[in-house]
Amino acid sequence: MTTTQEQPDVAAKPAFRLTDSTLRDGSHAVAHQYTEQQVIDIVAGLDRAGVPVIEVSHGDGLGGSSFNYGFSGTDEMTLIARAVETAKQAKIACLLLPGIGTVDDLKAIHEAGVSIARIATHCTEADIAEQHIGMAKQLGMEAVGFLMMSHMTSPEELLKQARLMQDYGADLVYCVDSAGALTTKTVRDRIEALVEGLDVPVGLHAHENLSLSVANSLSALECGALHIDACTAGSGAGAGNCPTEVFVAVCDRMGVPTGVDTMTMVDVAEEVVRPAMNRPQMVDRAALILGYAGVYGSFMLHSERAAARYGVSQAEILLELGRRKVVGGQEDMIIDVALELAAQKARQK
């Protein structure tokens, strides 16, 4: 990476490929409620950016529309076909969890047009992965490693199960840090872990719950990652994901060349995606002590809605989540502790 402030050739070759993943992060920002319109518009605007990839599903990935995760606006094959159909250049991607979506969602994606499959699991148990992987092989497809909450384990244990997923046939394997709970140096330690001990590319899936994505995805390409997630207009689960018109700009600025225009991504956050989100994204309290006791993104909104049931705090609930080490799948028992911290009022009183 250089470091002069000098506007870099568009046409450069990039020095990594983005994912903008605004359509399946940024969908719990929107409670899963996007339109077929909004995903036409925000994908042709992508696509018109250069936006290489663009991930669409239900936050939760496919599969996800349910009572535990809540239910999509639209049915997200819908909305993966409109994507399909709208971008031009883009690939679109999709995201899987194990135990949420199926081998038959990957045939049914591949089936609409989508070339890559992201396949997700908790930082250390990839072995769940070895079919779904496996599956997206077969058909074709760019096989996409996920590792989430990756702040809960070393860099070293994050190689093991990196080199699991490798193994099944990743093509690539991301470290993801599900609760903007990494620094630039826990990045660092665990971007040169994987770079040095794989044989595959590594990525970054930053979130701004500390305002860090931005220089942890900084940190990550100095560090030798090749892929790196971002949500325009900074949407996604907790505060947001890396704000992808943010991060290509400083990557101009830093002459970095991401083949994305970046007047036009600025446009694209203004004029498409911001009107699509039911309130602006931002380090507010909830956000930060997601991060600051390393809490999955997506209990954001589940949290609040808790607090407000049962008459307590937020806050509470999302330190008592991270004292407990809850991850992603473990929503039920944000219930639990609403429960159990609204008895402990009640007692006190």
Given for the second form:
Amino acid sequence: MTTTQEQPDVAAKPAFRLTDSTLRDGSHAVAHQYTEQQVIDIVAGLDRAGVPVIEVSHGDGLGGSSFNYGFSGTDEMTLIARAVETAKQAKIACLLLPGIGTVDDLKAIHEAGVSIARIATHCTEADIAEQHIGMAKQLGMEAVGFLMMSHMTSPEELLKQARLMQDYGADLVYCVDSAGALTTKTVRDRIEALVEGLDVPVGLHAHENLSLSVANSLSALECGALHIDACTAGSGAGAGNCPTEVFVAVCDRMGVPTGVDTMTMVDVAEEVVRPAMNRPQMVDRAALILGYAGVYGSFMLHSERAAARYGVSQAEILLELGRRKVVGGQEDMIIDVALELAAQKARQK
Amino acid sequence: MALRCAIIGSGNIGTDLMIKLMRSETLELVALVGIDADSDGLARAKALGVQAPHTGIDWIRDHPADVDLVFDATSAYVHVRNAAVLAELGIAAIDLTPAARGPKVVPSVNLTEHLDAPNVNMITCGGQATVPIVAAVSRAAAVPYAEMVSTVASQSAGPGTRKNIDEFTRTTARALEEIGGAEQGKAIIVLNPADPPILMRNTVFCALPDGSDHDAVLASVEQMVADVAAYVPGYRLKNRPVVEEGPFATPGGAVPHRVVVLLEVEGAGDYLPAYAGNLDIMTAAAVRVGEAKALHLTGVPA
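Other form of same protein, the form predicted in complex with its partner chain, not the form predicted on its own:
After this comes the whole thing, all chains and molecules, with the earlier chain placed first.
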């Protein structure tokens, strides 16, 4: 290591708070099959590296275990309990999508020792989160507003929706690029609008479908974001999320304090998380099309299965879903489109 | 003799229901009762010559002798209070909120089971669309687990629905069990803001245990779709129902197959445009129940 490069200062106050979502968003990549032992090992590693927040739940949030989104291999409440027991310094967070999970799930995670509730809605539907943000605050939890598919609306409209979440009591609000469709410019426009217009801190949740997750996260920091989501080894829906170990390494080189020990993080990625993954995450055709067409990243594995089942092209399924402007949660439309493509194909024969 | 009815709640559902009730021969609409004097629903009521007070449940309290039956199209929270008042006044209620105080009714499944109940519940729009399908599957096979996903256009989900989203999922899931016959039920709702708005979509998944007669399941589903379409004309299959091979590790146990039923509901366009099939299926089902009640109470064939 040359002396001209910036050296990390782990004692410096972090410039942002890092949330690692390997055990939530990353569970899409393993079809929600994380085991108790994997959760214990991953939480222990992230905790040791100094990651301040670790998110655990079904990939589609609490209550996501279903035909539509895939059944969890192990009950998420069991996994959450193991995470809470294992973490020494890290706080455990859970995601909840109103319409899938309910306030009963919030009560259950609060009981289990979870201190952060992240409440997610489509970027134009913040008002369905009022009950849930309110309940999280009533329970004394930190409440995070999570505006998904943020590429589908303008920065001005996104700000209006973020203000609603702030009014309901959210302690911070995220711009969430669920489709990995935002670029450095469109991230900047959104984060600037939120930082300017909100009283609470702002975060970015980036995906890798256009190979911009690290760059977009850096842009967000430059525009004043104080919270960044990442997943170890770049796991996650679609092409995966901003890779935690890469992001903290880049921050080191740019002199941005992260509060995370980079070499520990690199080891956790290589030795703990990669062995738990079914396949490496990369920007392959399906992942790129998700980002390019602006389709929800979780559709990737579901569309792969539907394509195989009905003998149609996965790329065509994803492009058609993009044309139909489907939103997160509409995984059932994958079957709908696959059946129609199969019928079309049969007619052409 | 027609049964005299009032609607409480002048939002999307109440206003659509008003337009349908005005076509009924056995139900006579006395008033659309709101709480906001400036609401679009009350303005439409006045234009149609229907009384349109804005004093909420108090109007019913002041006119108990004018009303035989109340359709409550407010919200789950408000209906809990209204239900107590109506019970005290001895006025029958058809509840179009997910409050679920009384027995749940789906016309194509259990229309005549609760005609004497003082308060019956219409579940939710998604429940009216999907419970019949689960009931159709469970009359042909055992259903250890059933799940529905409802996607509605954002423009058709008013403030009541948005504040009641947990009540939607809970009440619908229970109805998949109680009326649909599934051992365990799960409900999911998604709002889609696309413009032009999408038609209401519903998908039903049922777990099929080993040895299920798939042909019988599919035939039963197709028959049920026709039965619902008889009172909700825009209700139809979007694609043919399919049996998919698993295995699937459902909460009701592992099963080798699932049946997937993809439905679409086009509205009649009475109040909101055709995309709002979620309003139509609710209000059309409520009118069907009201008319059955009228027939039962008056003894005059409709």
